[in-house]
Each structure stands twice: as structure tokens, then as C-alpha cells.
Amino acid sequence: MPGQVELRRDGNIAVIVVDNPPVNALSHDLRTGLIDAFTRARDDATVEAIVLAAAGRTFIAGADITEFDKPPTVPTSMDVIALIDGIGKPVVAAVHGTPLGGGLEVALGCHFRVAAPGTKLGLPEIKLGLIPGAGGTQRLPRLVGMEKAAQMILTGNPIPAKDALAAGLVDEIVEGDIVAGGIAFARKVLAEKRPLRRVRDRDDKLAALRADPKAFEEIVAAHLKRGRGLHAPAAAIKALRWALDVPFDEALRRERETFLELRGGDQAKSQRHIFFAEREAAKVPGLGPDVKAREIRRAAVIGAGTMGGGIAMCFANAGIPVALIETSEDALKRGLGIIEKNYRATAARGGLTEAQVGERLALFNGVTGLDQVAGADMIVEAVFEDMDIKRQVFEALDRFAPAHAVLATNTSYLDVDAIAQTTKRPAAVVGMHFFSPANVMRLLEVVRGAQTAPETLATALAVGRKIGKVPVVVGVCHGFVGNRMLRARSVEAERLLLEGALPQDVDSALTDFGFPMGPFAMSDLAGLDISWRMRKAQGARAEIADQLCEAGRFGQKTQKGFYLYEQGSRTPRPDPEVEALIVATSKRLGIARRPFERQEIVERLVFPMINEGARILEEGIALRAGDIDVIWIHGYGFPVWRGGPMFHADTLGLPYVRDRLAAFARQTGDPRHEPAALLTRLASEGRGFGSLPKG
């Protein structure tokens, strides 16, 4: 099929070249030209091997994703593979970029691999709430054997060639021409005649297995763990098992069943939409072609607290030399090594070569004095969350950094514009939101001023993508998108407590919700008084936090919050003081106190959310709601498999979450919970957040 798949010689060998941009997806169109040519070349006497290459910067790199929701077509990629693993003639996958998924499956099929030094082999299905359709269950234990095989297939992440070469997943890396070493490779293979074995019949790295099934578990165990109210997890264990005790051919046969089943899942559906508006945030208005990001050769961070200290960390991470700067040696010294503590307990896990450590620690210059922000490219502010504390950083910024350098402020919740006119640049002034901790945590909301400049705005979002980041863009507002919505949820979770819910009521319905912590555990963890401080400085108030705080009960660091903890323990344990203390404010404000059913806990929690979530797109503050689902999947832990709080909405139908919203405002009182006027028009329209145009 011209301009899928070419078919051509080079002397005995036939060249099979798949072409279809930007990156090769397996779609219909491309099976059926692959079944073509592998059956022109199978039938051709005069042709004694094949090799299946591709152009364009990657072999496949998976199966098509806009064919997900259609109705399966033939010939699928079980057709393809099945006719190549039943040549009886070599056949060698040639292999760079990125073959994942469906691609990697198909390679799967080959007799052999050959790949670019550069290459990334993987199956990433689980990311979208699925387990491999076409093979890889069966076929990469075969390979690679079952503990590495568990280890791509319930991460979903892809490994270099090296380790493929080292696991059995390729047999050579190529340096030069993939295609040439591919023909290469099987002239070899023809000259030293090589037993044809296709991967279906190896059975030498599965054997020790069979013998002892308790292996297989705890191969297995954490994986299981770490995929709690997951589906697909615990079906690609299964899938994985069958490899061992199940006739392949029925293997492959239940494998597909079984994906096919989870491909019309809710939880898949809503992990492909996460996928999707992953993408669509990195489309931002007014950033066109033209506008180029900044090259960002040396970064500043001020502060070297919990949060300047991750976000240096970040920089050094992706190769970038970081000035680390603090008020004080003390406090320098201190935040120093905090950040090499955390190196070590890598490395110490495995993650992180001492050689490694070695090399990232060389990028941090720790050093005292805003002047020494001097040759900085970009520079994050992360001090204290204090509006007249950042308006001191800023100016004295215009001062000492260089003309050209990005000014960015890493505040939670104050207003990017008022620190932006405390300099004489505030078109090179953005927010960068980072997440606690900031060399974990993926999310980075990018905040927009009026008068952020698109450059500085573009080398925001390409250093985040650059630090292994989720950059979304949000607008100005008191907490922007994220803590905002937090925010409606904590007046919730507080107003619960008073109503007749116990700490461990919310938190144990948030958990089986999906969240993998409940707002009071979490609240224990970051500290109390960080939100106490906040509130007092807006002249707020929270009964029950507040006094625990007066109490001098700050969470985990003090032991106790809104639970106890023993003496090194994260484990929290209800408290009957704190069970008494919720009781005697309620008798005091006069609120009678009623059992809750976990349902209603969790929508008083979420259905706030969505409400605050559909005023924030009123305003323009999100772009998208499949922005705030992406910033609340990676920034806050909602669950994946439930596709974010507006998709989840739109799951339920909006009417369904008007008429909830409507009835808490007539229980509470709460002007706060009438429904949003954009929520409202959608649910009167049969319609819901995902039929807004996409920014």
C-alpha cells in the first residue's frame, strides 16, 4: 500500500518498510499492507529472509488509539503476528525509537531483534488500563523471563536496548543504518544457519517457574500492591500465569478476551482519556510555531527548604547546574544535605549508581546572596509563602539577574501578577507550582500572568517537559486550579467532622474512593500548622484544625493531629481526645451530629470539587476540564482509573451532580454549593465537560 508499506529486495533478503507518520501507529490500513507484503515475500522461493523495518523516526510505536473505540477490524495485529511467526523463513525485526505496545508485540512475533543503540522497547497497556492484546503476555516471559517480563508488562515502562540486549529481547545493537545491520543480521543468520525457533516454543527461562508456582507470587506481590482498585493489574497477573500452566494457543486466546473486556472498561475509558488530555495540554493559545522557548543552560533556585531543595534536585535530575541559594551557611548546609540524604536512599534502593550520585551532586553550587543568581538562565523563587517576603526576592531579582532569565515564583496560592509588578520585567515573571515532593511529583501547574511574555511562558512549559514534568497552563486566581479546589473539599472534609463524621470516617471513604490518603491523614503528614498559618493570615478559620493546632498538635512531626502516632511511625491511630473535642464543638455551634453512609462522604468531598472546577473553566482560569482532570490525577492522587473529578463527573451525568449540589445548599445553607452556572446549562443540555471545545 503506497505510503504504508514497501516491499523491496536486496539480493535474497526481502525488506519489508512500514511508513505511516508521524509515528507509525499499527492501524488498519497498516495491518493490511503488512499481510500483503509478508505474504508476497513468503511466497516469493527466490526470497530466503525478511527483515520488517520502518521509516521515520520510529519503528511502530503502537497500536492506534483513535481505533480503540471502534468495533474490532481484520486484519487485526493478532493476523499479522500469526503469519509472521508461522513463516518459515528468518525473519528479523529491525527496530529504533520507540516500539511499544502492539509495535513491540509484533517484533515479538519475529524470529529476531536487532535495535538503534538509542532504542526504547516497552508495553506500556497498563497506563491506559489495559494488559497486552497480542502476545506480549506469553510471548516476553519467553524472552526475557517472568521477573522482567512482570517488571515492563505492570509498569508499563519501556527499557533501553542495552538492558533489552542483556534480558534476550534483542539479539545485537546496530550502530549505523538500522535497515543495513538488520540485513546484515539476517545474511548471518542464513550463513550460519540458525534454527528458526519462534518465541512460542521457548520454554528454558520458564521452567524453574513451573517447578515452583510460590515464585511466581512473589514475583508478583508488590506489583499487585502497589495496583489497588485497579483492574487491569491484577488481569495481566493472571495473563502473565497463563504463560506458565495454559497451551499457548488458548493463552493467546484468553489474553485477547481479556483485553478486549478491559478495553470497554470504565477504568480504561477513562485512563485513555487522561492519555489523551495529557496532550492536549501541552496546546496552549498564542504559543504558535514561532514562538521559541529560551535554552535554559544553568538554573537558580532560591531557598533550600523542603521545596527549593526538590526543585533544585529536579534541575540537577535533567543535567541542569543549579546555584542553590539561601540567606544563611546554616540553613544552606542543612538543605544540602537534606538533598544528598535523599540521593543516598536512592542509590540505595538501586535507583541510582554511586557514580551517578557523584555526578548530579557536582551540578548544585550552594552558596549565599541573591547576587549569586548572576549568570542564571532561569530563576525559581521558593521562599516562604508570604506575599511581602517574594515582592523582596523580586525586586532585589531586577537588580542582580540577567536581562534575558526567566523569573519564575513557585507560590501555591498568592497572586502571580501582584509579584510580577515588583519588577521593572514582569513579562519575564510565571508561576511555577511544583508539588510536594518536588523531585517526585509529576504535576507542575504553569501559571500565566497578564502580562507573561509567550516566550517566557513556552521555555516554562519545555523546562517542565524537560524535568519529567506534567506542565499545564492556569490562570491567576487565589490557589489557581488545583489548591482551589482543594480548598472546597477541606471546607467539606471540616463541615463532615462537625455534621457527625469521625477522621477516620472521610478518610477510609476517600481511600476506597481511590485517593491514596484521606484529606485529615494527609493533613497529619504535611503539617497542620502550614495550613493554620494560612488561614490566620486571611483571617479564617477551621473549628477543629484550629484547635488542634492551638493544642500544639501539628501532625506527624508532633505526633499527633487529627490522630496519633507512635514514636516513628507514619501509622495513624484514631485519638478519642480528638473524637471528643469534634463532639464538644458541635454541641457548642449547635449542629446535631448523624451518621454518614460512605456514599454521601465521598460526594460532599467531590461533587464541591466538580462545582469549583466548573466555575474555574467560567472563568478561564483552566483551558480544558480534561486540564484539571490531568492536574488532579498527577498533583493530588485522584484516581486514574476514574479519569479525574471532571470526567468522573461526566461518567455520573451531570444531572445526577446538579441535583446532589442542589440538595447539599438546601441541608447546609451553603451558597457555596448551588450549582455553577456552567454546570447547570450542561446537565439542562444532555451535555457534559467533555463537549467543551478543547481550548
Given for the second form:
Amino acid sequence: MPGQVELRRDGNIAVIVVDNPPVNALSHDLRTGLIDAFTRARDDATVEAIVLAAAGRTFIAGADITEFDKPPTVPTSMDVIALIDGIGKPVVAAVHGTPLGGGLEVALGCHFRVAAPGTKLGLPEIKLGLIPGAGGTQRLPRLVGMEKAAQMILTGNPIPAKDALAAGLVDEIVEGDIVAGGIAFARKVLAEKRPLRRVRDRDDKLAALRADPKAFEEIVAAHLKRGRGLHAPAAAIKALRWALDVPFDEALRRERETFLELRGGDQAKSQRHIFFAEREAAKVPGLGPDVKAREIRRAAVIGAGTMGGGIAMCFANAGIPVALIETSEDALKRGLGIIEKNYRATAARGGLTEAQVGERLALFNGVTGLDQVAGADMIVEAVFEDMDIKRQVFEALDRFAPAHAVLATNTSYLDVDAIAQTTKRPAAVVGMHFFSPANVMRLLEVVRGAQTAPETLATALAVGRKIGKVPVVVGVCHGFVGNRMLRARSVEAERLLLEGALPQDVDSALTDFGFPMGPFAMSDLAGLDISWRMRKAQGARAEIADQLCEAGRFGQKTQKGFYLYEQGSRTPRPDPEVEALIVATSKRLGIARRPFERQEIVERLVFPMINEGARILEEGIALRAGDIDVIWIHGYGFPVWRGGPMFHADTLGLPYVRDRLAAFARQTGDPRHEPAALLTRLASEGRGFGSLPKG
Ligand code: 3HC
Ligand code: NAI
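Switching conditions: you have the form predicted alone, so give me the form predicted in complex with ligand 3HC.
Now the complete complex, all chains and molecules, led by this one.
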């Protein structure tokens, strides 16, 4: 294809270079171009070896995901790979960047592979609800062995070049220009008259396993439990098994069939939606290329409690020195102690070396006194959720922080605009709302205040990405996007208890739906006292939760909450005392109890969230429905294979969601259940949230 695949000569070597920016996705045109170029190189008798490489930032990063909603077209990736595989002269893949998915499968179809030092190689299809569909499940185990292949395919995580070399996935790591490296390697192959090694013909790493069928079960067992609710992991395990039991060509045919089946299913559609929504979330109207993020060389975090400690770890993990500021040496010692314990636990699991733990810890500077923010380019406040305390902190920041510094608050509910007003530089103030545990959860709500400057916002977004988060811009309101929708769910969960359900009914309905935890087990984990304190401050009441707190049942930390916990156990056990309390409360309030089907429980919890999401869109608090989905998936464990609450609503059809909400409004008399105007309008127009403009 002119422009996308270049075929040139370097003596007796044909050099094929693909060029399809930004990531050389294996689009229809690229596949056609590759067929043409490889056919010509094959048929040219003066060509003795072929090198395949890519221009730009990466070797082929996979199939073109934008084509997945359309019917497959020929030539397929399988056609390209079959052609390469069958060529009777050496074909060398010279890879750099991120050879992923179909890109790695093309490289696996070549006879040799060399990689640039920083290359990351992987088969991430599982993250899109798929299995590799162009031979990956069959060639990778033959080349690297079943254990490594299962790990790569079932986690979807790429491996660095040096691991790929050790595993036999690449033959050599080449320094300098990757195309020149590929050509030099091809010449070596010719000079040494190395035999062609087709991956499909290899059996040395699988033979032993074939003789011991149980060993396969052991290899995949560890991965099985990760895939709760997902179709792709079980399908991938089945396909890996074919590498042992089924002739290669038949296994390829079955792999392809499975891939296409998954590709057309709702789970993969949902996961594709999230892939693109995450990237869309990074695009913020009004933040053009002219708005430059400031470089953050040093950070400061104020408060070394639950959140501050985790946030400080995020900076240190990205190599950014961080001052951790507390009110007393004792509090500091406690906070730093927890951080160190966390790193040691990671090291004990093999996630970090002792030397790396030392390097990370060396990046922390634990201090007392807010004047210590003086050297920081970004300051994140994570002190108690109390406006007076936050005001005092921000007034001090105004005095001590460098003029260029970004002043961020991690508040969960307080008004970011009011916090900004406590300084003389409201343009420098932004919300950076992390999720607990902050060093683990990937979501970062970036709260744009009325006066937040574009540079401040751009800096918060860039830092968020640098520390490995998925930042999503939200507007100012009580609870922003995530907690505001969570509140809609919590209110409903309590109400279900009063109407006839028990905590275990509600929780299991939601875990069956795909959440890792139900709302009551979650509350027990977080501690019931936190929200109790907040309700008391607002003069609000939650009938059941308040009574539990009044009885000293604060959740796991007191071994009693909505559930019972045995000493040292985190497993919730239903408690007859709680059941009696719930039943008595229903009676006292004159609410007739009735049985609930699981589906009704799920709808009663999830639909009010969707309704709140619709209001959030109406008010412009979120820029797009996809942003809300990303927030719920990365911050609250909404099942990714349902694509987030708003996408889930579109999948169900908005008229159904609207009608159910209207029925809930009649049943409960709660006006919050009246379908939001936006939901009603879209439903009557036969549209979904996904049809709204993207910002
Ligand atoms: N198809 C189509 N578009 C893609 C794409 C793909 N495979 N991969 C990335 N893009 C697009 C992104 O949507 C984005 O577009 P935008 O600028 O319009 O938003 C652009 O390329 C740049 O992507 P990123 O912002 O993600 O760039 P990064 O440099 O941060 O990351 C990457 C690059 C690591 C390649 C990352 O994009 C990625 O992980 N891509 C997906 C890789 C993948 O999943 N491949 C397997 C696909 S399935 C498959 O191959 C099936 C096969 O087995 C048959
Ligand atoms: P925490 O109580 O665990 O920690 C707060 C820390 O701030 C304490 O160690 C305290 O000594 C310190 N502190 C108080 N005043 C200070 C001051 N003037 N200077 C320096 N340090 C001071 O509280 P947590 O849970 O970490 O919450 C902090 C903030 O993060 C709150 O605004 C909260 O709403 C928010 N948040 C909490 C989440 C959670 O799950 N806990 C999730 C997201 C946000």
C-alpha cells in the first residue's frame, strides 16, 4: 500500500517497513500492503532474507481495534502470518516500542526476532475481552513454554525485552537503529546458514507437559480465579490447552473462531468502550496543545494518614522526591512506618527488590511544619475532612508555597471553590481526588474549580498520568462524580434492608452482577463510623447503619458491623442480631417486608446511580458518559465487562431503565427516582448516552 508499507533493498536483503501512525495498528490497508510486499520479496530470486520493521514510535501494536465493530475483511492477520511463515527464506522481525497483540503475532510468524532494548512485548487481548486471534495462543507456548505463555496471555501484561530474551521470545537485543540491527542479524543468519526455525514446528518446550496433563491444570489454576464473570480467561485457557492436544492448523482455526465469537459479544464491546473512553478522558476541551503542563520535580503531601501516605507513595513510585508533612513527630512516624511496611510487603511478594525499597524510601522527606512546602512544585493536601482545618492549611500554603506551585486538595466532599477562595491564588487550586488505597487504585478525579487555570489543570492531568493513574476531569459538586453516584446507591441499599432484603442478599446480588464486593461488606471494611460522623454533621440519618454504630458496631475493626467477623478474619458472616434489628426497624417504621429477586435488587441499586449520572451530565459535572464509566470502573470496581454504568444503561436500552426508574419512584415515593430529563429525552429519541457529543 503506498505510504503504509515500504519495500526497499539493502543488498540481498529485502527491508519491509510499515508506517501507519500513531501505533502501526494492523488495519485492512496495512494487511493488504504487507501481503503485497512479502509476496514480492518472496518471489524475487535475488532476495535472500527479509527484515520486517516499523517506522515511528512502535512496531505493530496490534489489530486495529476500530475495525472490531465491523465484519472481518480479507486479507486477515492470519493470511499475512501464514504467508510470512511459509516463505522459504529467513524472515527477521526487528521490533521496538510495544509489539502487542496482532503485532506480536506477526513477529511470532517470522522465523527470527530481534528487539530494541526498551521494547515491551505482550498479548493484551484479554484486557479487551478477547483471546489472541492470529495464532498467539498456539505459537507463544511453543516458543516460551506454557507457564510463561499462560502468564502473558492470561494477565495481558507485556514483558520487557530482557525477559523476552531470557524466555526465548526474542533471539537478540540490538542496540542502536533497529532496522540496521535487523539487517545485521539477517546477514548473520545467512552467513551462518542457520536453518529456518518455524515456531509452529517447535515442540521442545511442550513435550514434557503433554506427558503430564495435570501439570497444565496447575499452571492455569492460579489464573482461573481472577476471571470472575469474564468469558475471555476461560476461553484463553481452553485455547492454550489446544497447543498440547490439537494439531496446529486445527487449533488455529478454533482459536480464530473463538476470537471472532468473543469479539462480537457484549463483554468485548464493553471493554473496547472502556479502552477508547480512557483515552477520550485525557482530552479536555479548552486544553489545547498551547497549554503546557508544568514540570513537577518535587512534591509535598500534607497529612500522612490513610490517603496522604498512599499519595506520597505514588510520587515516590514515579521517582519524584516528596516531602511528607504532619503536625507532630508521632503522626509522622506512624505514617512513614505504614509506608515502609507497605514497601516491605511488596518486596516480600517479589514486587520490588530490597535495593528498590531503599531507593523509594530515600525519596521521602518526613517533616513537620507547613513552611516545608517551600521547595515543592506541587502540593497535595490530605488532612482531615474539615473545612476549618483545610482553610488554615491553604492559608499557610499561600504564604509558603512557591509562586508557580499547584495547590491540590484531596477532599472527598468539600467545595473546591470555597477552598480556593481561602488563598490569594485560586487559579493555582485544583482538586486531586485519589481513591483508597491511593497507591493502588488507578482512578484520579481531577476537580476543575471555577477559577482553576488551564495550566494548573494540565499539570494535574500530566502528573496523574505520570504516576500511573487514569485522570478524569470533573466539576465541583457534593461528592463530585463517583461519590455522588455512590450516595444514590447507598441510600437505596439501606432502603432495601427496610423493605425486606438482608445485607447478604444485597451484597451477593451485586457480586453476582460483577462487583468485587457488595455495599455492606464494603462499609464494614471502610468503617461505619466515618459515614456516621458525616451524617451527624449534616443532620442526616441512615436507620440501620446509625443503630449499628450506636451499638458500637463499626465494621471489621470491631469485628461487628453489618456482619460478624471472627478474630483475624475478614470473611463476613451473617449475624442473626443484625437481622433481628432490621426486621424490628421495618416494623417500627410500618414498612411491610417482602422478598426480593436478585435482578430487582441490582436494578434498585444500579439504576438510581445511572439516573444520578444523567443529572451529572446535564449539569456538565462530567464531560461525557464515558468519563463516568471510567470513574466507576477504576474507582469502585464496576465490572469492566459491563462497560460502566452509563454504557450498561445503553446496553439494556434507555426506555427500559426509564420505565423501571419511574416504577421505583411510584413504589418508594422518592422524587430522586423520577427519570432525569436527559435520560427521558434520550430514551424517547431512541438514543443512548453514547450518542451524546464527546465534549
Ligand atoms: N487500534 C486502533 N487504535 C489504537 C490502537 C489499536 N490497536 N492502539 C492505540 N490506538 C490509538 C488510541 O486510541 C489513541 O488514539 P487517539 O490519539 O485518537 O486517542 C492512539 O492510538 C494512541 O494511543 P495511546 O494514547 O494509548 O498511546 P500510548 O503511547 O499511551 O500507548 C499503546 C500505546 C501501548 C500501543 C496503547 O495504545 C495500547 O495498549 N494499545 C492497544 C494494544 C492492544 O490492545 N493490542 C491488541 C489489540 S487486539 C488484537 O491484536 C487481536 C489479534 O490477536 C488478532
Ligand atoms: P486520616 O485521618 O487518615 O489522615 C489525616 C492526616 O492529616 C492525619 O494523619 C493528621 O495528623 C493529618 N493532619 C491533620 N491536620 C494537619 C495539618 N494541619 N497539617 C498536617 N497534617 C495534618 O484521613 P484520610 O482518610 O487520609 O483523609 C484525608 C483526606 O482525604 C480527607 O479530606 C478525606 O475526605 C479525603 N479522602 C479520603 C478517602 C478515604 O477513603 N479515606 C478517599 C478519598 C479522599
